[in-house]
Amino acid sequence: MAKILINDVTLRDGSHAVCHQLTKKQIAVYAKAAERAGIPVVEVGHGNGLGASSLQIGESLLPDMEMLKTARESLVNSKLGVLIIPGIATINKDLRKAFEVGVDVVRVASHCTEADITERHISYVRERGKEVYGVLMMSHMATTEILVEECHKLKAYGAEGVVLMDSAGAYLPGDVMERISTLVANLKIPVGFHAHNNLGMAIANSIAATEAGATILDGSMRGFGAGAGNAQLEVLCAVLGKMGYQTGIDLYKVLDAGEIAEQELVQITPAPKGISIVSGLSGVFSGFSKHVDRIAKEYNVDPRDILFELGRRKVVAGQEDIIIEVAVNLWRKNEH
C-alpha cells in the first residue's frame, strides 16, 4: 500500500471555527502534540492564509509571524506549513517573512479557474529551495477538465503537487474518485485531497481519494475547521491504518492530540447542522458559515435562503460583502 502524506490544518483551518481568534498558549500546545504524534506537516495561520486577517475576513488575534515563530518552537520533525493566496498574501509582505521565521512547506491557492495567478509564488519559493503545493480551491466549480488543465499550469509553474480543495463541502465520493483517477492519469506529480464535512462526507471522500490514487489528504483534529470542519485527523489516521496505507503517524499519540485539541481549541466540535449541509448543497464557501449566521440574524432573515442565493450567484472567498448585499435584497423582499 502507498504512503499518505498527512497535512494537519487544525491550527490553520481550524481557526475559522474560533474566528482566528487562536492563541499563542492553544497554538503552542497543539503544535507540541502534533509533533509528539510524527505528523508530517503541520499548517498555520489565518483560515485564509497568510496576510488574510482584515475586518472584511476577520481578524486574527496574533499576527501572521507571531503564530508562526510560536508553532516552530515546538515543530522539530514535523515541518511547518503555510497557506497563501496571492491578492491576499504577498512575496515581500508575507513569504519573505515566513521564511526567515522557518517556514518549510508552501502551498500556494487559487480558486479553480485561476491557477495563472499562482506563477509568481510557486516560483519563488523554488528559487527558494523549499517545498511548494499549488491548491485549487472551490473545486466543485470546474469540470474535471477545467482542472486537469489548470493542474498542469500549477506544475509547470514548479508545483511539487497540486491538491484539489472541497472548499464548500460539496462532493460526494463519486464525484471525488472521478475527478481524482483522472488527475492522476494525466500528471507526473503526486495529487491530494481536502475534505469538508459539510454532507457529512469528509472521511468517505476522502477515502475516495486515496483508493483514486491521492497520496495527499488534509485533515483536522476532532474535524475542527470551517462549516462543519474537515475530515477528522485521528479517524483519518485510524481508518488509513486499518487499510493498510502508512502515514508514519503515532496512532496512540494522534488519538492522544485530539483529545488534546478538544480540551485546548475546540469550544464546539464541528458537525453537519443546518446550516453548513445548505452550504454543502449550494455549493459556498464553508468559510461563509458564520458570517451568514451572523448577518441572517441582524437582517432577520433566513441564512438557509442567503446561502441558496450565494450558490445561485456562485460567489467565492473574498466576496464577503455581497451576503450582506443578499441579507438585505430578502429582507426587503420579506418586508414587502
The other form holds:
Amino acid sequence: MAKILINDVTLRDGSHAVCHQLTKKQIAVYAKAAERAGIPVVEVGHGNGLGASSLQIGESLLPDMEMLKTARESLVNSKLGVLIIPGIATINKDLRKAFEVGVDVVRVASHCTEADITERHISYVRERGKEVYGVLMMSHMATTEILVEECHKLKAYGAEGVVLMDSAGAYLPGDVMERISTLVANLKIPVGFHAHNNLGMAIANSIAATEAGATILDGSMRGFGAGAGNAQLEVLCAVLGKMGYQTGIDLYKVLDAGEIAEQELVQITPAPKGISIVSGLSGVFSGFSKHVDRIAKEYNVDPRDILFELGRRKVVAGQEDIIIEVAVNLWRKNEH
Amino acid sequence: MKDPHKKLKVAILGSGNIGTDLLVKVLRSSYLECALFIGRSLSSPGMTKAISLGVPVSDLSIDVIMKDPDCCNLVFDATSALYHKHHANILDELGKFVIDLTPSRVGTMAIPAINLRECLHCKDVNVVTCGGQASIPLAYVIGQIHKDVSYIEVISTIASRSAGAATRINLDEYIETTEEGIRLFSGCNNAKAILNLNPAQPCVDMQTTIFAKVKKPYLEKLRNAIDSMVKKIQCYVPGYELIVPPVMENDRIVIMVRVKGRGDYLPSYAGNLDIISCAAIAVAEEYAKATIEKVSA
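Having seen the form predicted on its own, could you give me the form predicted in complex with its partner chain?
Once more the chain from above appears, this time first in line as the rest of the complex follows.
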C-alpha cells in the first residue's frame, strides 16, 4: 500500500484556536512529543503562517522566529515546516530569517485561483535547496479544471508537491474524490489534502483524498485548528493504519502525543458548532470564526447572518476586515 | 493651456494594465500630451488599445527614449520595480522628470493630498502603491491628530482581474513600499501592509482598511479630519469613498474606504489602477503647470 506523508499542523493551524497565543513551553513540549511519535513534518507558527501576526488576523504572543527556534531545538528526525502566504509575508522580512533558524520545509500558499503570486517564493526556497510545496487555499471556490491549471503553475515554479486546502471545511467526500483524482491523474507530483471539520467531514474527506491518490495529508492533534478544527491526527493515523497505508508513525506514541496536546495546548477541543457549521455551509475561511463571534456580539447581530453574507460576497482568507463592514451594515439595517 | 501645442510631452513606459489606464487619463488631460506609448510587444492588449486610439507607439522599451531623448519631457514608468531601478539611472542622465508607478522605492514618495508641491523639485517621484495611495493620507491624518500612534496596519483587497503580471510578481515590493510610505507620512515607526487578491465574479471593488493603535483616541476630531482628507482625495480620485468612518473596534481605530475606478481601461472595479494613475496624473499636471509658468515668466 502507498506511503502517506503526514504534515502535522497542530502548532500552526492550532494557533487559530487559541488566538495565536501559543507559549514557548507549549511549543517545546508538543514538538518533543511529535518527534517521539516519528511525525515526519511539524509545521509551526501563526495560523496564517509567517509574518501573519497582525490586527487583521490576530497578533501572536511570540515572534515567528522565537516559535521556530523553540521547535527547532526539539526536532531531530522530524522536519520543521512553515507556511507562507505571499501578500502577507515577504522573502526579505520573513522567509530569509526562517531559513536562518533552520526551517526544512516551506509550504507557499495562495488563494486557489492565484497561484502565480507564489512564483518568487517557491523559487527562492528551491534555490536554497530546501523542500517546497505549493498550497491552494479555499479550494472549494474553484472548479476542478482551474485547480488543475493552478497546480500546473505551482509545479512549474518548482513545487515538489501540491496541497489542496479545504479551508472552509466545505467539501463532502465526493467533492474531494473528484478533485484529487483529477489532480493525481494530471500532475505526476505528489498531491496532498488539508481538511477542516466544519461539516464533520474532516476524516472522511482525508480518507477520500487518499483513496483518490493523495499521498500527503494534514492533520492536527485533537483536531486543534481553526474553527471546527482539522482532521484529528491520532484518528487519521489509526484509520490509515487500519486501511493498510504506511505513515511511519508509531501508534501508541501518536496517541500519547494526543494526550499531551490535550493537556498542554488545547483549551477547548474543536468541534463543529453553530458558527463553524454555517462557515462550512457558506464556504467562509475557518479562521474567521473567532472574529465573527466577537464582532457579532459587539454589534448585536447574528453571527450566522454575517457568515452567509461573507459567503455571498465570496471573501477569501486574509479579508477579516470585511467582517466589520458586514456587521456594521447589518447593524445599520437592524437599527432603521 | 487651451492650446494643445503647449501641452507637456510625456512618454509612458510600460504597456500593462497601469500604463494603459494612465494613457487614457493622459489623453483626457488639458496639460499633458502622450508623445509616445512604449512597451515590448506591439501585439499586447495595451499596445493594441494605444494603436486604436491613434497614439504613437514603440516596442523598443527604454531604448527608444535613449535614441531620441527630445521626444518627451516627462516619463511615467509603469513597468516593474526591478526595471525601474535600471530605468532610473538612464532617465536621470537624460534629465527627465520621472513619475514612477512601480513599488521600486527609488524616488521621493508622493501623495498628492499631502506633498504635491514638494515633489516637483525632485527628479524621480514615486507614487508608492495603490494601497499606499488609498491608506497613507488617512494614516497621515491619524498621525496628525494622535501623537502616540504605536502601530498602523493597512489591508487592501483588489479584484484578481485587475492585478497584472508585474503586480503579481511585485507583491513583496508592494508590501515593503507601502509600509515605508505609512511610516514616512504617519510618523509611526511600526507599520504593516497586507494585500489580498479576490477572484470573485462579478469583480470586487478595491477596498482598503486601516487599523491603528493609539493610547487615547480622539474619534470626533479624527472623523472631521478624515472627512476633509477624503474630500481632498476625491478632487483627484473621484471614485474614492469612505465606507466605514473612524470607529473603535476591539481597542483599535478602524477606517474603511472603497475605490471605484473611472473604467478608463479596465472596468470600474479596478480602483487600484485608477488611484495610482490618478495620483501620477495629479503630480504630472502640477509639474506641467509649473513648467509652463516658468517658460512664460
